[in-house]
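Okay, so here's just one chain, in structure tokens, the form predicted on its own.
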Amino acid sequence: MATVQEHVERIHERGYDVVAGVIPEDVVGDVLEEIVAVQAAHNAESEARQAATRAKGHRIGAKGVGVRKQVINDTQIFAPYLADDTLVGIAEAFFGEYVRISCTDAVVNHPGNERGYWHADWPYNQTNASHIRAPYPDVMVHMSTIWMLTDFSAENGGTFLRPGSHRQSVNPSMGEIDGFDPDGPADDEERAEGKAGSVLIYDSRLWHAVAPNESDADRVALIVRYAPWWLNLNPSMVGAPEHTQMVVETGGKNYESVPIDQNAFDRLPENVQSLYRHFVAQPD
């Protein structure tokens, strides 16, 4: 098993890193079960979600994968596993203390879905109404992770990855870079794999797109991304004033998420509601 400083160098030279294992073997399953069932309940509102981004002109995503925002505030099932000793340390080497969580997901991507376009997260992601201007300085400031419901594979639809992209001052979000089509394959490319469990750590600058699912299953992930304390994440938060300002107001598009609910924050073990503590919803 690799030390936190191990996966560290590795992530500084390409980008990002597998750490296997988060979610015990015994456990993944009932993880696993657990979230289809709570996309599959809100499937039909992430379809009109993401309908009206796209009827408004905005990229996003890729057709055939479905999404549940905050998925925390309808299960806590995997919460113990999101302050895992490795994964904070890793985030802590980077940001220092006082981490926290800026976004849980789910996305479940479907037999068939669509290729994505390359891009990098939020906040550089150049189609988003709130985005750092390119060039980026060199360093990271968001990690993002993929958490493995289901084994990923180049068939089932493992990410696309292009090592070391991390470290360029643009993204092909932007349009067509150097003649680099944002739309079709790279040279480089490589794809994520590891088994149910494991979690996929990348520097939020990393170029990556959505795979196309070719099995007949779905591939089942969690997106959970850690921010360090200095990064305004209010711009991406549903009901906070910058939100409101940078996307509401001029109709934009946006990585967004919505307050937990205290209910939900009650359920979380002590460790974990530390890294979302801000993201508590406010009484009306």
Ligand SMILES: O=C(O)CCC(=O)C(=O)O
Contents of the next structure:
Amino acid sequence: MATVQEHVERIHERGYDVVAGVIPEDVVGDVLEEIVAVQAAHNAESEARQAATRAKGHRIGAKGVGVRKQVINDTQIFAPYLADDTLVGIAEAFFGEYVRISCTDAVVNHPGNERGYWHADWPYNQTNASHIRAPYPDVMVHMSTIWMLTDFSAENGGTFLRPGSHRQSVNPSMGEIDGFDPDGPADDEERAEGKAGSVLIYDSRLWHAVAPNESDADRVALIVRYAPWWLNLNPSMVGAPEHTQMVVETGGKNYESVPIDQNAFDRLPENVQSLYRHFVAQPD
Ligand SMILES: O=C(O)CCC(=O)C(=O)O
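Structure of the form predicted in complex with this ligand, please, following the form predicted on its own?
Everything in the complex follows now, all chains and molecules, and the chain you saw is the first one.
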């Protein structure tokens, strides 16, 4: 098993790494079942939101992917693992103490989902209303993770990744760069692969894309992102004044999430509460 330091070095070098066994083998099946059921129960909402975003002319992920945003409000079955020592150790190695979670979404990539566009994540994704304008400095300010609830393979849509691209000061969310097609394959692309229960960690600047699921079963994952205390998350928080100003009033598209309900928060283990306490819903 790799040490925190070894993972950190690989993320520095390649922009990504995989931590195996974060959710134990005997638990991951139950997590999968629960997440699939919750996402299915909210799928109509997910489709309506994606259609509305497209109707406004905004670019979003990929057709054929069902989403449940801030799924921690529906189920806390995976919550104990969010504060996994290795994951938090890696985040703290980059950011220092007082790390926070900015996103806990569920994604279900159905067989035949379309390929997504190459992009970096918020706050580097230039399609978002709030973003660090490119060319941006060579600093990682957000850490993205994708939690594999099914095995990830090249066949079932293991994420496309471009190793080393995290050191660039731009990404293709802004359109073609030096002849690089945001919608096409890349010569050096790699795939995120691993057993269910593993977590792909990447520098949010890494160029990556949703891959088509060419298997006959869903590829299911959690999208969790870790941020330092010093990154302003307010533009991503529905209801916060910066979100209203930068997203609602401009009609823009954004990286955003609803607050965590007090009841859901109360059910979290104490060490996980500290990752969410910045984002607890205020009573009306
Ligand atoms: O689900 C995946 O494979 C990729 C998701 C993605 O592109 C993202 O979270 O930004």
